[in-house]
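There is one chain below, alone, in structure tokens, taken in the form predicted in complex with the partner chain.
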Amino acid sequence: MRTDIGFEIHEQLNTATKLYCDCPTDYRNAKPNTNICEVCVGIPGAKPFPVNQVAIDSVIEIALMLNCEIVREPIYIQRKHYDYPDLPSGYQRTSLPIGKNGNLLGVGIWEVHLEEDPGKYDPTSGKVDYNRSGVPLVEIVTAPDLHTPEEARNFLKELTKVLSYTGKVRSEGGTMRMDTNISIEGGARVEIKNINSIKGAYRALKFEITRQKNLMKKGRAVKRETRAFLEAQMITKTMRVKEEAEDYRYIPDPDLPPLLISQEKIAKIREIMPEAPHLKLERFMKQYEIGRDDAWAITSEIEMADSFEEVCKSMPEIDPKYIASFFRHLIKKKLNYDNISFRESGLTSEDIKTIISKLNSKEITSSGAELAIRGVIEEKKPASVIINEKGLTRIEEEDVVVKAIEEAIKENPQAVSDYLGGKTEALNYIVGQVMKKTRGRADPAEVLKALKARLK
């Protein structure tokens, strides 16, 4: 059965001030109702300031990154009316499309809008925090071009990557909100609201497909309706059926003249905007002759991709394949393990160059390199300092290694006898012990060779 899935995605823009006033956009750390003014609280008589230009430019850039055409006619800011405690004026302002007809990974991007966030309502206390009210959002509406929850997840991951490449959305994470719509052949279109993460989207879709297919199996109709995703229970629940569909009574906001985007503005943004991640990936594979997996890992973050290119450029003597492998197996692995981004890690291209060059000249071993990376991230010091302080320089004196080998053999008779009995993997364990004794400064390949000779 054919399944079509589409999304409406909201992400907060990374601006210093709100969309229609000068209040700071920090609503996470500020005390409730401290970053507010007449405008964002909707005090009678207050009027919006002219639209935040940084926010407009951000949306244009995002739309361009998603291959959209930028609308050249006047773009009206609409008032979308609904009644909810978090909405200080009883309407939310949302622009008509700024970008249209784009695509990402073959998925159509129908529209890209500029919107404002409402305040935050706590139903338990009945209180509203308006610090978030007026924070700019980008809204991205996709075509129903996705067909499985897995496809949807991949698409959302790629979209997140594109947004983070622009640097125009908030980087702290957890600010993405989305609605999804799903129609299975033979049933009506169902919309699901309240999804706050990619994982949530995946789970909501999984649940919803099963629910709809079960209904169909029983010969019952899938109604056109809007459902809410309940994250904790991982289920969806009816919010309203089609007949009660809300009428937002859209009108162009009389307080705001329509936006007009010039050709020059578009050209200027196009010039400075980053290369899209999937294009970068293709280019890396071609230009540096590296594998897709390496390129994928490196382009997962624009800062890491940039660093990779910088290292390649300033170390022409080293094979980019080797550098790519270093990024993927030593850096990306550690980042994944710590669950941090390259940017958060504090690693610089300088650090990476230092480590690679010492590795290349065999001054340090690959284990030493791993320790150096860890040191830079954890102690926030340059790689050269870490290597010195920790004494990670490769041990040249053979007797130290020989001594460590002798000790390791003595201390691990079981492993030795296992190895001698035919269990070759037992040898790896002993190598590990030697590396430990030398604090990673011995060359594991050399150690292995020496051990094999010793235990013959």
Partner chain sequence: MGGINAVQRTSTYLEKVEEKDPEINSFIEINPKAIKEAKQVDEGKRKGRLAGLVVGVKSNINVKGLRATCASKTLENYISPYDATVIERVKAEGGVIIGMTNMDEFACGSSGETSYFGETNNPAALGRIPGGSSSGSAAAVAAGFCDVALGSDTGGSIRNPSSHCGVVGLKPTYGLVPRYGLIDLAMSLDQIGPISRDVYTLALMLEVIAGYNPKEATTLKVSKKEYSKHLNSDISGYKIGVAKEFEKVTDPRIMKIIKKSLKVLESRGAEIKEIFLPNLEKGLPTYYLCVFVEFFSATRKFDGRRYGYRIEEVCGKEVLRRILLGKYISQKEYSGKYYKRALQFRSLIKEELLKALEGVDVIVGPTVPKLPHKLGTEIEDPLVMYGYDLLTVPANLAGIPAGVIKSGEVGGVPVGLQIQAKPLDEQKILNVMFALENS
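Having seen the form predicted in complex with the partner chain, the form predicted on its own:
Shown below: the chain alone.
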């Protein structure tokens, strides 16, 4: 049974001030209802400021990164009317499309809009914090070109990466919100709201597709309705049944002139905008002749991709495949373990070049390289200092390694017995003990070879 899935995705833009006033956008660290003004809280007679130009330019860049056509006709700011406690004016301002007819990974991007965030309503206490009211949003509307929860998850991951590459969205996380529409075999379209993460979207889709298919198996009709995703229970629940299309009574905001985007503005943004991650991935594979898995890992962050390219260009004597493997298997491993980004790690291209150079010349081992990366990240010191302070230079004295091997064999009789009994993987444990004794300064391959010879 064919399932069609589309999304409406909202992400906060990284601007210092709100969309229609000069209030700061820092709503998380401020006391409730302190970063507000007459415009934020919809005081009658309060007029909005001209639209935040940084927000407009940000949406144009995002639309271009998604291969959209930029609308050249007047773009009106619309009032979208609905009643909810977090919407003090009784309407939300949203632009007509700024970009349209784009695509990402074969998924159509129907429209890209500029919108304002509402306040934050707590239904338990009945209180509203308007600090968030008026924070700029980009809204991205996709075609129903996704057909499984797995496809949806992959698309959202790539979209998140594209938005991150632009640097135009907030980086602290937890600011993306999305609604999804699902229909099976061309049946009634069901909308799911209250989704705040990629994982949440995947779980909501898995549940809802199963729910609808079970109804069909029982011969019952799927209603056209809006449902809420209850993340704690991982289920969807009816919010309201839609008999007809929802009428928001859109009208152009009489207090705001339409936006006009010039060809010069588009050209200027194109000139300074970064290369999209999916295009960078394909270029890296072709230009540096590296595998897709390596390219995918490296382009996961623009800072890592830029560092990789800088290292490749400044070290032409090193095979890019070797550098790519270093980034993917040594750097990425540590970042994933610490659950931090490359930008947060503090690693610089100079650090990476130092470690790769010493690794390539066999001054340090692969274990020493791992320890050097760990030291740079954890102690915030240059790689050259970490290597010297921790004595990571490779051991040249054969007797030191032999002694460590003998000690490891003596201290781990069970592992030795297992290996001699045919469990070859037990030898890896003994190698690890030798590496511990030598503080990563011995060559693991040489240790393995020597251990096999000793236990033969």
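For clarity, a rigid core is taken as the largest C-alpha set superposing within 1.5 Å between two forms. Residue numbers count along the first chain shown, from 1. Keep in mind that what you see is a predicted model, and the values were worked out from it rather than measured.
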| query | finding |
| --- | --- |
| Per-residue C-alpha change between the two forms, residue 426, threshold 2 Å, rigid core fit | yes |
| Core-aligned C-alpha movement of residue 417 between the two forms, 2 Å or more | yes |
